[in-house]
Amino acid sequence: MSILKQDVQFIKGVGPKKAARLNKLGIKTVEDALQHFPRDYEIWRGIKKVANAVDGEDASFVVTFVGNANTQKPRKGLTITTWRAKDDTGYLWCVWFNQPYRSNMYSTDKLYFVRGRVEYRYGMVQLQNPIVEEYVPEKHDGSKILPIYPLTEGITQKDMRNLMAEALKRVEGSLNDEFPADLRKRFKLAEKNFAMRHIHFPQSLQALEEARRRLVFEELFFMKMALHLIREKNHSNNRGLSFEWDHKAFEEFVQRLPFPLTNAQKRVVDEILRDLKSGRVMNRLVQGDVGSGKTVVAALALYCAVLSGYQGAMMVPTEILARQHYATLKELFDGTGVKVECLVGGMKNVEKESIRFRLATGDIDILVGTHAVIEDGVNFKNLGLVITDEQHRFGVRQRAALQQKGQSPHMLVMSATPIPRTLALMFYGDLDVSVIDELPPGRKPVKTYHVPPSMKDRVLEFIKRQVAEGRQAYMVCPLVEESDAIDSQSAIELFETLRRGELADLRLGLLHGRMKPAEKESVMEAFAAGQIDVLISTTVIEVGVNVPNATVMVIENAERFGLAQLHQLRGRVGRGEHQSYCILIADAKTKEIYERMKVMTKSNDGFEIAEKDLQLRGPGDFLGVKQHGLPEFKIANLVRDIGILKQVDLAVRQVLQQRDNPAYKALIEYTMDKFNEQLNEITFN
């Protein structure tokens, strides 16, 4: 067994409970300790005279004690001991907290290296439980860069510097670099060994940044060559279904459409459709804001489909939209021939089981539906072309599962979770990119307004002035019930608030997650048949939800959503003729809150917002890499790191072109091995 794979437990220091604490974290081998990468780090920056110390900063002296340490108990379980000591500039107090021994620990005829958070009291210089070490001039220059890990219970920074410095003496320069001498030297990448050293205890900030660059290169590099590979292995022996329509038929049908594409929309089709006729099976991510019109690009490629001879499926993640796309498509092949229905969980059996012998003997030419599609007994005579919309919402088993019912058929993911293009491109490696950045004309924005919570009367007047004039709104809140563990506001609370008193004349309507199909579909029809004048709701509503007469979209709590979780919600409204309104109702009580309101004030472009929420939030599970069947970086930050990301394109493009060199020939088969499990599940053939 490799060092490497060593069980945490028989590192010096930590045993059979430390190591069960560590499991907590992902630490289970030496290697895992050594990947469990600093979040941070204390920097301390030379030797303060007294004389020169501020208030609020950690800082380091050269004291000597003066006279005798003095303890008091003030009340029971507290013990406090202050010492005096001094420079050539100035005095200082240490203060220790329940520390009793510290006062015959030091000597008055010694230096001492002391650090702590300055604090000024009664009008001198103070340190609250500072670090006290005997002073040796050689190491204690008062420069020092400490790493800060994320602990779990049980585990204090000290434990986990201690067994960080253990895990590096094992492997002392016996990690294997992968990366060859002349792709080091081409692109100043530090040495594997000095990397993981200087990464959890650096000597200096360049070294740091040095060590950091490398591993952010490295973790980059291996996740984008995989995804090549991924791309590769789907396009090799990638013969798929080429379709042949009758191109006639198909102008017709454009012609028909109740308004034209916009430039967005044709360029999108266009690529679409070189794809189905390639003779090699499609892998295309479209990405287009909420409104851009994705559902008419996905109904041209299903028409592709059934003028071709093959049938459709278009798989989406709730009820609600499925319901919603079925309507929709039914009335735009209204006409044509085009046999369209609809399969979700909530449906009684015997109508599954009609589709279900419909679909296999070939009588549906377009299935839409929930996960239901993927179930057992859904079969189809002859799918050729398979459509998942909000492809954030399904993970990688449930999109190859869809495409197995079927012989290599065409696949097109949708989201509207528009993904700055960069990223796009590096985590959906194994698709092609199209993206829908135009909305149709005439579309008005919406106007966005950030109001605090003291002015929800004056928000509830202004929508009961929206429905005088006809029009309807939605209410929309974090919560389904009221939380002692999170004050906001919940769903059923504020139905019940508002039903007695503030629009008691109003027909209200609630809408969660809690409810039964049934019931979320007959509040849903009775707001979309504008029997409810306002929908108060959690964000059951975020997806896909189609009521042209909607004008107003109060959000309770707003500071509780993301971002881009806001702008979805926005996107509900705008869909008529009519001007709409989006008012974030939240506390700005952190400078980070205020900036995402400002955000949503000012834009309404959900790439642009994206961008945003990433330099906000960071990526975190923002691009749904989990879903994706990929692991999550360690140390790589997309937004920080997106110079790093672009350099590894370049260094995975010379690695390809050069295969034949044997080193590179190594580097593309570790990566094959390290990525085998994915490069497995990851395929739409």
Ligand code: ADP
Second form
Amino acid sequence: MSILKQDVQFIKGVGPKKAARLNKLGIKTVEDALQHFPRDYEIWRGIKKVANAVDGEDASFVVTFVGNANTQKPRKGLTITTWRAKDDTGYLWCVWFNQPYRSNMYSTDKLYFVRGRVEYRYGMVQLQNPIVEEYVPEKHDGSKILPIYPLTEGITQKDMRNLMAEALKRVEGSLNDEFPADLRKRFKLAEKNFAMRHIHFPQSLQALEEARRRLVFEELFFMKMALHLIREKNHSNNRGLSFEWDHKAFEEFVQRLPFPLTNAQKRVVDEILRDLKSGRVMNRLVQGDVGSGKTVVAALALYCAVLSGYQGAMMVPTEILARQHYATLKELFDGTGVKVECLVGGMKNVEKESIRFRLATGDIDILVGTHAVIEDGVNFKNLGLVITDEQHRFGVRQRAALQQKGQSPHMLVMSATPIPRTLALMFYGDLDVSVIDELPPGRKPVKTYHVPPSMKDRVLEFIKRQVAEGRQAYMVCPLVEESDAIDSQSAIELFETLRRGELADLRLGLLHGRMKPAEKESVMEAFAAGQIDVLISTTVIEVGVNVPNATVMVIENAERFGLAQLHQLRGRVGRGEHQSYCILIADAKTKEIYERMKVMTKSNDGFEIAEKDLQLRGPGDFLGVKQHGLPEFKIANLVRDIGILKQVDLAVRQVLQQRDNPAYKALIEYTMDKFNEQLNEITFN
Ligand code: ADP
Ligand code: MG
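Now that you have shown the form predicted alone, what about the form predicted in complex with the named molecule?
Below: every chain and molecule of the assembly, starting with the one above.
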């Protein structure tokens, strides 16, 4: 067995107990350990003199302790131990919290190496919770770069460093370089063994940079190559349904729509229809900014499926959206004989049973629903088309689960979240893309304002004026945590405050995740029917909700939301003929918050906002890379490494173009091998 595949517990100093903890970090083998890259580095720039200590800087000193340590208990549960130390230039105070044992650990006649964050307090140099080690010149002198690893309970930084040192010792020199020498040379890639050593224990910043570049290149290369191979596979071997439908009936339906399609909608519908009759499985992403009219495009695709004798299914992330789409589709298909049903988790069992039965017998043509649609026991008679709306809320796995409800049905995924072009290539290498790059006519851009919390009274006055003109408003409450319960609570509180106070004269509605499905539904219905003036809500309304008469979107604590999310929320207004407004209430405590709010007030363009979001937050946070169903990157950062990505594109192209080259052929085979599991998960056929 290769050393790389050996269990970590056999590494010196690990053992079964630590191995179990390491497993929690996904480290099972020696290889996993080596792939557990540092998240950062600590740079030691030699020993400082106390007199040269700089406030706020991490620094090391060599000192002796003076006199005795002093431990105080200012209150219950807190002890503060201080000990004065000095070098030949001045005094330094070491301060430890809740570590009274420190006072017995050191003596006054030895030299100690101390390291920590320097703070100037009351004119004194202080180190809080410093590292203290007996001074050993060979160990402590000179500068060095130490790795900082992501940890888990029971595993310290020291454990991790020992593990890596041991693991490296075992494999050093024997790591196989996946890249042939000519590619390494052309793209200036460091050799694999060098890269592995210096990513963990860099000898210099230069070596670290080279190591990192090589490993980022490698990671992006295999991902791109794998996506490319998936695409090839999907396009060569995806025999699918070939829809045949009554074109006259279809045209009549288009004519009967409440509005003419925009040119962009027409173009995208054409692209879809071409796929549907092609005999190859459609795997298409429809991207269109909020309000660009994706629902009707979906409806047309569904109608085409039904006219061709197949069933269609549409999966959406929230119950509110499921019910809204259900209502929209019912209205659109009124008089056509198409039978639409809705399936959501909150329904009664008997209702669900009846829907399941009618689906299996083919009595239902189109099913709209939440995740409930992909549960076991939901079986279709002849599912021909599956659609996921607001696709960023679903993973590849869920998309695939829906598709597996039929025999190679066509698939359409719809997203308002504009993935920046660079990411789109990464994430949707397996999909064809259609873009609705035009809004329906007559839309006025939403006017967006950023105001401080102190201006809330004026915001409420503004809402009152809009309501007096017959309009409606949303107020979205702070997202406190990823907790439904807490968010719901803050919505309830805001609702109560406004109902008793400033907005007592208006008809207020409340919507949050903790309400029963039927309650949510009736509130949404009342809001859509204009019986509620102001809807106070959590982010449950974030996606898809469409009430064109609503013209004001107030977002409290807007600084707590990501830009993509703010843009989605703003997309709830500006859906009709009236001028709409989005008011971001945010305390611009930091420059970053200020910048984010500025992006929102300056731009209404989802693509632009997404690019900015990516720059400001990085791709890890951007919607959560995980949600896209692709493995998270271990080391690459698509913002920082955009330059490397371009080089990777060149390399992938070179390898694919010269497949006869045995070294390249081996590289392609290696990619398939390495990504075998993922390839299966991502493939749709
Ligand atoms: P989204 O792309 O955000 O899902 P929707 O499908 O909800 O957008 O459409 C937003 C609004 O625009 C809806 O009220 C819809 O009826 C309307 N709409 C869609 N297409 C057109 C069009 N071609 N002309 C006028 N209004 C349209
Ligand atoms: Mg939508």
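Positions refer to the first chain, counted from 1. Model, not experiment: these values are computed from the prediction. In this text, rigid core is short for the largest set of C-alphas that superpose within 1.5 Å between two forms.
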item	value
CA of R274, rigid core aligned, shift of 2 Å or more between the two forms	no
Did W96 shift 2 Å or more between the two forms, C-alpha, core superposed	yes
Yes/no, F259 Cα shift of 2 Å or more between the two forms with rigid core fixed	no
